[in-house]
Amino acid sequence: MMIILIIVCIIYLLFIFHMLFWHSELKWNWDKIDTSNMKFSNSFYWGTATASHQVEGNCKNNNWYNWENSKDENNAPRIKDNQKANLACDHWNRYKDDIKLITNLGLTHYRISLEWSKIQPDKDEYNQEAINHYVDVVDSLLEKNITPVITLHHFTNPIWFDQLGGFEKEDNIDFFVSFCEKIFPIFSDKVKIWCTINEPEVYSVMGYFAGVFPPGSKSPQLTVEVLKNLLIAHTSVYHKLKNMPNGLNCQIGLVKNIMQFDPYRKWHLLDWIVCIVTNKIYNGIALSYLKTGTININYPFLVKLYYSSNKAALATDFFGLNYYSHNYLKFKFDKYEFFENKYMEDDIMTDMPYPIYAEGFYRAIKEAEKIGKPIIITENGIADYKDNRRSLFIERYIYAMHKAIQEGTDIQGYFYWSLMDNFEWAEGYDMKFGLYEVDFKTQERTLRKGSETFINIINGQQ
């Protein structure tokens, strides 16, 4: 018995040493790092981003409108403090003034999303007025020498699509593909960078595992099924658009958020295990799909899924990387929530809450690089109500990106999230990501002091 116990202890220690050596959490000594004088090539571009439901206002025909106006099983509001998007930033009407704000920053690119529910309010109906609106937005950007970047799906579905089962059903993918086929030829002679789907892992995990996005489910198996269908949707749209006129002249890619999951207790086997499982679901499924066309996941009593397609491997022109931070996970005995998020005492926290962790941005870039495609940083930003960490965040994260570029990583551009404060989904209006502060009573936009660091860097003045 003693021999068995000794063998088990040795195996345990070998595992811990192995994980610490091969999967050690990257930490830099910022006291010894010079973040000044970062230089970028002339071909590198700088932009900012928004999403339709978060800024446009009056998105009353999508799943998020229903979600914001419903209650959970305890009769509590779905959104923090019962907030609703409502008018948001009124960007639908104020887009020309907001485009001026982009030019004032010295940016050359603007990533927007098209609100599917406004363009296709019913299954068999397209709203020409809404289409014309987005044509005007694109034309207004081009008039100001700002390159438009279009995202075709950014979390929201038309209500009619959700009533059919949304992305829970693989057969429904055809509806989204048809929408993309309708839209692409209208813009493809003017818009050369296209994002198919924004953060499929966030859509699926938050909506079907955490239950804080619509439809509020908590099913690990359904989570991976929805994620699979979103990835298939990306591939279907990619091939369809590439075969249309102008398709070969456009960059078409998937946008993925990478978030690392590190063990809260480095010595604890179960903390390592929940990190491995969570990372496989949140990051591994999409990365494997993009690289090999295959999804193969099997955790008994939790999830099981196998899918493979020879059309999926490397079916993207670029890797759209969204990055914000990492999480420390601590195992707990709960079959529904088998871990909890923890943070270290010396972490500099953002408002979300998660820490400022620029080293993780570098790690994510290196992970994305393995796909073998150019990288576009499609989102990166901080929620900072007091505006006392934004400058530090920008300085450190851009340094991490610059370091990767200096080492040879092909990163084409960087989009800060976000142009202005907006409706931050389940968090409502409490999270202030904007380069511009928004007074939602007056709709006045004011440049934040912390945003000046971004302006200085892109103008080579840092």
Given for the second form:
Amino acid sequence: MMIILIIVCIIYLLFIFHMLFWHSELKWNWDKIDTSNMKFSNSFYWGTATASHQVEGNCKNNNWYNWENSKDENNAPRIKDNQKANLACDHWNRYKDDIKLITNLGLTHYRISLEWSKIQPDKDEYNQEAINHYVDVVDSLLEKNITPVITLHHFTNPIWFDQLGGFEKEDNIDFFVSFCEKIFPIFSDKVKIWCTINEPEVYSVMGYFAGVFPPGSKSPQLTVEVLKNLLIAHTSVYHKLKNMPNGLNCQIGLVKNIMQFDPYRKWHLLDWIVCIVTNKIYNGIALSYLKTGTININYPFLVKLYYSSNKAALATDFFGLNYYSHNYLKFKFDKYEFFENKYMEDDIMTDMPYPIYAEGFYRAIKEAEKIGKPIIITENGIADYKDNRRSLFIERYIYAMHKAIQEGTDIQGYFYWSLMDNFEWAEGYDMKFGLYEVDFKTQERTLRKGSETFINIINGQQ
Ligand code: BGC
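With the form predicted on its own already on screen, would you show the form predicted in complex with beta-D-glucopyranose (BGC)?
Zooming out: every chain and molecule, the one shown earlier first.
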């Protein structure tokens, strides 16, 4: 018995030793790093991004509208302080002025999303006025020499689609594919970069595991099934659009958020295990699906899913990488929330519950590179109400990207999230991600001081 105990202890010590020295998370000594003089190729593009529900205003026909206007089982509001998107940034009416703001920054690209619920308000109805609106947005961008990038799905579903079960049902994917087939020919002469689905893992984890996005479920099994359906939807849309006129001239890709998970206590086996499990679900499923066409996950009592398709592997023209930060996970005894997020004392926090960690961006880029497709940084930004960390954030994250490019990673462009403050989903308007500050009473936009670092880096390129 004693011998067995000693052997177990030795194995555990070896494990901890291995993890401490071989898998300790990357940390750079920023005091010794020179971030001046970063040079990017002339073809590298600089952009900014927004999403329809977060900026347009009057999105009253989607699942988020219902969500914002509903209460949870304790009669508490879904969104912080019962905020609602309502008029948002009134971008629907102010887009021409907002495009001037983009031009003033010296950016070359703008990533928008189309609000499916405005274009297809009912299952059998398309709204021509809404389509014309987006045609005008695209034309207005092109007039100003700004390249439009379209996202076909950014978190919101029309109410009719949700009532049919949304992405919980594999059969419903066809509705989304038909929407994309209808839209693509209208824009594909003019729009050459397309994002199919924004962050399938965020949509499914927040909506079906954490329960803070609609529909507010807390089911690990449903989480992975919805994630699988979104990935299948991406593949179907990808092939359909590639086979349409202009399809081959367009770059069509999935946008994936990569999050880093590191153990809070490096000596604690259970912290390691929750990191491995969480990473496999949050990052591993989509990465393995894109790489091999297969999802194979089996954590007894938690999730079990097998799916394989010979059409899915490498069915993306680029890897759209959204990166924000990382979390330290600490195991806890709770069937549904088996870990909590922790931070280290020396972490520089953003206003969101995660720190500035540019090394994690670098790690995510290296992870994305393994898919073997060009990378576009489709989102990266900081919520910083006081605007006292934005400049540091921009400098460090762009440095991390620059370092990866220098080492040979094929990154084509970078989109800062976001052009202006907007409706930050469950957090309402409290999170200030904008290069421009928005006064939501007057709709006045003001460039933030911290954003100048971004402009300076871009202009250093010209
Ligand atoms: C989403 C955005 C969101 C941003 C900041 C991304 O996950 O695509 O819609 O505003 O993160 O939280």
